[in-house]
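In the form predicted on its own, a lone chain appears below as structure tokens.
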Amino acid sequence: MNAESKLREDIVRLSKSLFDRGFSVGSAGNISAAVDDGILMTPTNSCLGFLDPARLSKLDRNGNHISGDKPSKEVFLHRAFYETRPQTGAVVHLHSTFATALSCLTGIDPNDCIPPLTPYVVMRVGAVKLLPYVKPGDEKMGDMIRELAGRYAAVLLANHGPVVTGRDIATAVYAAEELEETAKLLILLKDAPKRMLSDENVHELKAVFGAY
């Protein structure tokens, strides 16, 4: 098996276990991962509970489908990361229930949304952008994204959900999963006085495990 047809595989094993445990429902959702010559995307209006391999999406690096299913509608934000994050090798977009929640709630920090509640968030996800609403598949999600100079890992959609990037599929799949956890964790919280990790705590943990 050559480096694509696994990560074909890889995609689609991951897909489905974040959709048995509930991470994406329906048709929602997309993930796309980086190849040498390209990018592989889930095909738009597909279920990541039940996704094939072959008919994965390829689009090269300019953005143009070449083969497979047609790609997401959302591959502009997706396009965005790889663009202006070198590292990242796989975008994860979700619509799981607590990060997608948080996204509704008023009041929220927009530079950090996701604040240091456990060491975890810190060392797997980094500060997340709450960006503005706008509609799904819109190419102003693209410039949204580019507009951040590469400065966020991940970022929540306002009223829409998780985008979160990793250096490989795993990792993306990964931070996204940590991510809602720790939304979950805010929103079982909200109301109950929280003890947040300190600025010193959260530089220990970037200085002893790195930061992506």
Ligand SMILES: O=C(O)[C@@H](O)C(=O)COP(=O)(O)O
The other form holds:
Amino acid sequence: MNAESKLREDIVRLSKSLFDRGFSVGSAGNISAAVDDGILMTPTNSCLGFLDPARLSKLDRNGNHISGDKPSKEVFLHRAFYETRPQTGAVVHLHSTFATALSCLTGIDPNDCIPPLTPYVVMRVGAVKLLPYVKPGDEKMGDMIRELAGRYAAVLLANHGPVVTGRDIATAVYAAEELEETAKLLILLKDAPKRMLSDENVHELKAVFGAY
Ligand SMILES: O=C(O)[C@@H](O)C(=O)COP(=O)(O)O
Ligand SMILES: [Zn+2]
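Here we have the form predicted on its own; I need the corresponding form predicted in complex with the named molecule.
What follows is the whole complex; the chain from before opens it.
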């Protein structure tokens, strides 16, 4: 099996795993992964639980649709991450419940909307930027991500849901899961006085485990 065929299988398997465990429902969410000559992306209106490897959309390096079904309407958002973070191998957008709940709250820190509650979220996700609401599929989302100049591996779209990137499809999916579990903890803990990791703890984690 060549590298692209293997990646197609991985996208389908990991997407189904997310769907089967309730990280996405219906046709919500979209996933992409980089290949040598472009990007593979889930088709628009597809269900992450029932993807067909042969029907995944393929875009060339310039964003032209070259094969498979019509790509996700969030193509601008995905491409902006590949453009501004060259180390990006995959992008995962979900409407996972707790991260989306958090994205609807007022008064959260837009520069650190998933604060360092546990070490793993620091190690796998890093700081998360809250981006203002625009309608799904709006090209403006790509512009907003470009304006971040690659500083964030993950963002939370206000009143919409998370977008998480990784070096490869597995790490992006695992990071999206970790972001969701941390959002769940934050919602569960609500106004309870919380002990966050200190800046020193965060620096130590970044020094030991590196930052993607
Ligand atoms: O929320 C939306 O409409 C999109 O962001 C989404 O999650 C699904 O859109 P498609 O990937 O175009 O199906
Ligand atoms: Zn969405």
